[in-house]
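Just the one chain here, the form predicted on its own, laid out as structure tokens.
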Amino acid sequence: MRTLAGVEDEEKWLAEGIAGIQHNAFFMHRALDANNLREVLKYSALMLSELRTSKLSPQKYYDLYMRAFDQLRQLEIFFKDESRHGLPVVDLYELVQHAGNILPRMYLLCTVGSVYIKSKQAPSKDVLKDLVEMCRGVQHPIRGLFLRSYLAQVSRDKLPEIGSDYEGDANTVIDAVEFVLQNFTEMNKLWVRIQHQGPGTVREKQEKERNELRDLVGKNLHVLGQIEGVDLEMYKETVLPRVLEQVVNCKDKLAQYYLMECIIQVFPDEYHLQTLEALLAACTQLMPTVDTKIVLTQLMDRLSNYAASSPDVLHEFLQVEAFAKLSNAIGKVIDTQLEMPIVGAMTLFVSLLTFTLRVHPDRLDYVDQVLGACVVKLSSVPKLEDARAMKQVVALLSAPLEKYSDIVTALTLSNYPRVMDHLDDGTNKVMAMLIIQSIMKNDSCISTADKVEVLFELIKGLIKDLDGTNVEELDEEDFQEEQNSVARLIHMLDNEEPEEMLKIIYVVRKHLMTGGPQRLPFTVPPLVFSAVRLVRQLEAQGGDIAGEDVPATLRKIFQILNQTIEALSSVPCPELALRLYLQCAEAASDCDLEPVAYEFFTQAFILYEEEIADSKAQVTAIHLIVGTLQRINVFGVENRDTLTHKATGYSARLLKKPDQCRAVYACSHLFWVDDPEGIKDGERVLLCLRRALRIANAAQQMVNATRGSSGPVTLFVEILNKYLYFFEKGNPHITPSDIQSLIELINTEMLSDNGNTTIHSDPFFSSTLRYIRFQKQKGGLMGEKYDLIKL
């Protein structure tokens, strides 16, 4: 049993060992120079006796071993030259076996054995077999491992593999494989035995030391992977069964994990594919404490990369039924390893899905099968709370999106939404955002109501409050980003068939109406515009379309629009609702549906009267109403008079005089539409402008009363520009004298402003006057009209 000591003691023992090697190496070299074989063997045996120590850790023992190894290389050169020592290599091989201690004897025997094989005086397989058998004489784990490592090293270039100098009638590649397998088996037994050395209190230290030694064992598998002549048949019939037998039977967690990892990394991918069943069977027989998920994940990654390397190999996967075997093996591992954490199972499913998407991208049933197995596992857990497992589930759900670049494909997977149901609310939103980003990135169009239904079930975490969540607790910036993403998504839902598009609108509306007051202002507008787009599409196709399920009629769509905007106006969000009502009114006008357009205007006026109280919002709303009404030409005389009367009345009742003035002169456009069929009531235009002028004059007087000066003349100049506009359009009630009087009024107001004697100092007014002069100089009919205005 190797004694336990502190670092200082170990350093001292190492120094003593190195000193012993150097001392005896000095006399060995002197004997080499003198070609004194007896002295060479004596001092080399004494030098190698330093490796008999049990006091050093593997790392320190390696340092000592390398000092001796350097000397053995000099010794091998001496043994090769028979003229120096005078003995045939056969006799030398017998002679070194008389060394007193087993460890120096075996090192010398391996060194001479290497020379013996190279001399070809005996079949290499006999010498190798003799050496590997005699090495059993050293059963101390660390000393035995390093001895066998030395044997593997000196024999590597002397194996009878195909193409080597040692291949012949008596030597075949099978002999080389047999030698390496036997050496591997013995080394693995020694390596595993270390864990049974010493009391249980030092188990952690032993595990660390075993980790340091594992490469000595693994090198044998590397050699097996490099031997020329190990074809698939030999690998399947001889190599793999022997290696797996050792792996399974050793019953050691560290050895099983490391050796399975070596097998996967060392041997070719095509070998793994053809022996997949044996590999997977071994995985299911590993100790429960072995992290099998990493082993299986590495195997699937290797096979996935192999499949991606060339399309020509894909048929091999089908021949061996790789997916079915992997799926069954993973199921067995998850079922038998009851203590496997949920994150381990999810990692396996992610690897299996990645493998499936690479090897069988066209088999959606395979993809759905993996997702279904994931659902079964998740259903066995009361609640998924492990953040790492949640991350793996997100990776599982993201894989099909990345592979297919088309959410439509993912929507056909029946188990996809069932997996999402197991995510917590926060992760559900993250996944929903990933889905929307995938749609935006790939410019995917969702064109059927059924797929829209599935999609909105997937992103329900964004469009309604899930159980136990409160919108008020969410970060406002994040919430806005989420809802804007949903709004963009709605624009990606489209179908050229009006009947199907109407079904889509019904589905979207059903989901959006559950969103609550905070979400509707974001999600209702895109829905309204989608419906309006459908209205214009129907109008372009000649009107209503009678479908089998849901007839796409204009009135039905406008009813949906009215109900949808009504829900928004009750949020309350009156300014947005008013804008949408006006959009719908304009669409109804384009469809020549006067009663519908009138109803939308009525709703807009009701909102204005009852809900919009802020003065700035009222100003904006009035200008929107006036602008929309001016563009609409569907109304008869009675309805138009009613609406224009309302608009001008509300304009005159705004709080601030400047706002009143601007709204009233804007109403003048309601009575003069620059269109061949548009209304042209010049008298009412003049009435509006005169009314605006009176309001501007009142505003000027109020400023004069409160500030002691008449203030700027901007309102008068704006009205002057309206006069000029209608004058140019040919309104007979706007005369040059009216314009000239207004110019004189503005000049008077400017002169009276604090006794200012500079006329035309207002830039807006100066620009207007320059425009009048330009028109005068321009000539023609317009120039003649403007000549009547005297400046």
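Between two forms, the rigid core is the largest collection of C-alphas that superpose within 1.5 Å. Residue numbers count along the first chain shown, from 1. Just so you know, these numbers come straight off a predicted model, no measurement behind them. What changes on going to the form predicted in complex with its partner chain:
- Rigid-part rearrangement between the two forms places its hinge, out of 518, 342, 529, 234, at 342.
- When the larger part is held fixed by C-alpha superposition, the smaller rigid part is turned by 11 degrees between the two forms.
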The other form holds:
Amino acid sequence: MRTLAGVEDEEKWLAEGIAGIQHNAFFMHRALDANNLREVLKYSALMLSELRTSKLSPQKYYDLYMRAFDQLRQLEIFFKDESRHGLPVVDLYELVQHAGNILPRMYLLCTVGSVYIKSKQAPSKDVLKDLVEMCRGVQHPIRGLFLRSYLAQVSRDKLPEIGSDYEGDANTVIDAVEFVLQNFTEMNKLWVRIQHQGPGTVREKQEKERNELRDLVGKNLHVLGQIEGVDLEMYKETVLPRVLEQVVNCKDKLAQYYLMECIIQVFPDEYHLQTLEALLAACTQLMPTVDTKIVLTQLMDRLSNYAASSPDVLHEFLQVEAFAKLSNAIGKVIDTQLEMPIVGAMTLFVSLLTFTLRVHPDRLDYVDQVLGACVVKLSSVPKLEDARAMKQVVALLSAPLEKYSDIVTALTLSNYPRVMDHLDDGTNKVMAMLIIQSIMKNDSCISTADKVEVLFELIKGLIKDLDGTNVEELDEEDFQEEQNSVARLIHMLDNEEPEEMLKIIYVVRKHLMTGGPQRLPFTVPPLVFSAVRLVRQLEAQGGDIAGEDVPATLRKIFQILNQTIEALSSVPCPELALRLYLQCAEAASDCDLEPVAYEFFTQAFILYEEEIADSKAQVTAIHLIVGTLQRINVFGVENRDTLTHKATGYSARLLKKPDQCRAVYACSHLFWVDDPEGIKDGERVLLCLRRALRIANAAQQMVNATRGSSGPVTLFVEILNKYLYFFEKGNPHITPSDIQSLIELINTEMLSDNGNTTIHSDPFFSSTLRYIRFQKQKGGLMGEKYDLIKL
Amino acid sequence: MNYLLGAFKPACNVSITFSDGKNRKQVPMKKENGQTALVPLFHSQDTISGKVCIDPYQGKKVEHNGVKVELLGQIEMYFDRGNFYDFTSLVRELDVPGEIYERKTYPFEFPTVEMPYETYNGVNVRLRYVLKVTVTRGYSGSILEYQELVVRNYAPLPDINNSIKMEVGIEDCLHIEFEYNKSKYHLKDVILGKIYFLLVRIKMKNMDLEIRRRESTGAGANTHVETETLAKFELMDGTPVRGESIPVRLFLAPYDLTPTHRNINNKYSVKYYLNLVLVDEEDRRYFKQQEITLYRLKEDTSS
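Would you mind giving the form predicted in complex with its partner chain, to go alongside the form predicted on its own above?
In what comes next, the whole complex appears, and the chain from above leads the way.
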């Protein structure tokens, strides 16, 4: 057998074969020139005998075949010209059959047969039928394949297809189809048979060789696809069933795969659609080792493209219930092909989903059905670990997002979250991010609590730690980005109806609270602000709304807020919690809910006292507290006193003198609200400022003591500005003389400082003085006031 | 003619011509020296008529004791050379004893001669028809002249012509069913049929259909059987799979066949067989032989 021989030997045999062909072709040409039919037949048969070799690989055999093929063209020309050989073609047709060896005989017969058809002395269908039948004599796979391929080639332009010269009378396109089908069937059988030749050790090589030959077989399908006059009816009734029968029955994985691929490629989309059932039935009957998923994927891709090509064809899809059929078939394939890796099944689902989205964009139930099938499949296997399969699942889940560009649609898919459950944590997060990004990109607003519930269920990978997640593996940056996305998402949840909005908040809160200390700092603020927004909305609408089940009362909301923020403080994240308390206090104040506001402040103070230890943080916190408190006007005198007292107290107890100073003078504002109804306690303002001055002095001295030089006079200047502010506002306790003496004090301080440092007049101070001068010059009411200050 | 040789030649030239010699069909026949010559063709019940012309050479006279023409049908066994057996012998006396001085022509006629057997040229046996002209002379030996005839007899279309169909096989190895469309074929016929493979467990190289001729001569202990393969026709290349059916189409015209002869005059028989041969990859041959009957069908008048 050739398989055992080296490549070198094969080259040698090929060379010998070619030499044999050339040698006999030489004599054949001499005979052709002499119009000697007998000799022509003799030498052509000898020449063709070279093709009887078993020693060559398909590739080399092809080489040999092509050389013989060229010679046969010459022969055909000779046969055509009756005047040269003097024999009617019908006699010639018999004469060549006298050849003793079958292979030369069949090549000659095909050649004459082609001339015979061309002469129209016999119905083309009879000749074709005879040829295709007689070729059965060659059962050697490679020789048979090439012979039949020769037959296909010489007959290609002589088929009685519609519009051809050979059609008419009894010769119809059916005969053409019949002929090609038969040749195809036989060729496929031969092709499959190569597999069963030779020992198993060379299987791989054989498979490769077979692959080289596959186009010989596939050519027939191409011809079938090109025959004019094969209408849908005929395709459905004859062509496809016959081809599929052959495909299924050959039970060969290579052939089945290749031929299904061919079928899908060569016939029109419309036909596929109308014969979907048969096609899919065949798919489910393929060998388990056939990569059916690629076949089905290709089919669905083609159909999707077809559907996309024109909206006119969509009704056809509906008519044939394309979706149901595809869905069924895929189910069957997945069920029967137990060997198929999960990634295969997932790929199929992705294709089906793509198809569904293109063809039936309005049928969400279909989409859900696909996802449901996917869930079933995923549930049947252990935890998904294949990265490629995971990728497919992500693709599966992303497809609806892209298509509908509106997450709301996806949220109505009941199986969507169930599919997500099967992702591993990492992928789950990626998917959740995709969902959020989709929402952001499309600026879609989620407006009901139910949907929010579903949504949070989907993105729960981001919301809380899933079981078994190794927290240490998380990348800090990624984590932050994820949580920021969640935070952004919360702002997309909105409803005009306060009642529904409250529900949404409830839902969001429920989910967010499970997030753990890592997440809360990111997720609580947006929630709080969202709630505060609701509060303000309610306030603007005139207060509480009596809902059916969840009355959206302000108190209630504040209560939630309180609890929410409390969670944050336990994280611990006191600074943030403090800020949020203050926000809420302000909101409560706007709602005229004094006790609530007071409660928030209390919380803020408790936090300040117990949790905020860092001095810098304390400074910031105290300023925030003061700022907020200043703006709140809901408190009664008693409450206010308590709070302001506390605030000033804390201010004075800050660690650093400058901080103390600044906090204290800030506190002065607590006693003077520039508002018609605001508190205006000039005396206590002055007290604060004086206290600030004292602290500034102390600070100055402390600096002198430690460094031997006094620090900048900034603090004094700042206090001066406060003086000026209250002076302008008309605080009767701030007198021009106070201001004057303060200016002098500053001047003195600056001079005393000159010993060490160059006179760098403090720009802040200079501009303050400039401002005073300006006010003087400006005149008017304010000018008069300022005139009292002497510089 | 080479007249120098004339001296040793008989004193006259004897020739036989047929009255319809110009129209009568002639067929090639292989002579004993290996050359082929064209010989007139007759059929049984034909009337054989013609002329015998005796032409003495210049200035010579032929004395004779009578002239006669015979039509002989002879069977000649090669292993018994020279021993002819005449199964037909017809004589026409053409002349009474006398002398011939100049060219003399004698017409003769054998009306509707019964020639039941066909001319046959086999390996061990020959059947021939010949016209023999004898110019009987006393001392110098008779002058003989022969003219060969070829006789072919047409057979009518057989009434019954069943197909040959048979299933054969080697257990668990090879089972085939073959079918030839007829059991009786005329000489220009086509054998059609198919070979159906029921079971194939051997790797085959090819399958041939052979036409074999079996000529048996003599009788009893002296029977000689000679078998020749006249045609070897490849039907199939490679190994088929179970369920495959291979078409048979063999044109008989190109082969040198005769009709089947059965027990011709108790001297010989010629039978034909179709031999189906399968050759496996180790060159082992598996075969099955079936007798077919060949007959001569009257050809179209046009040919």
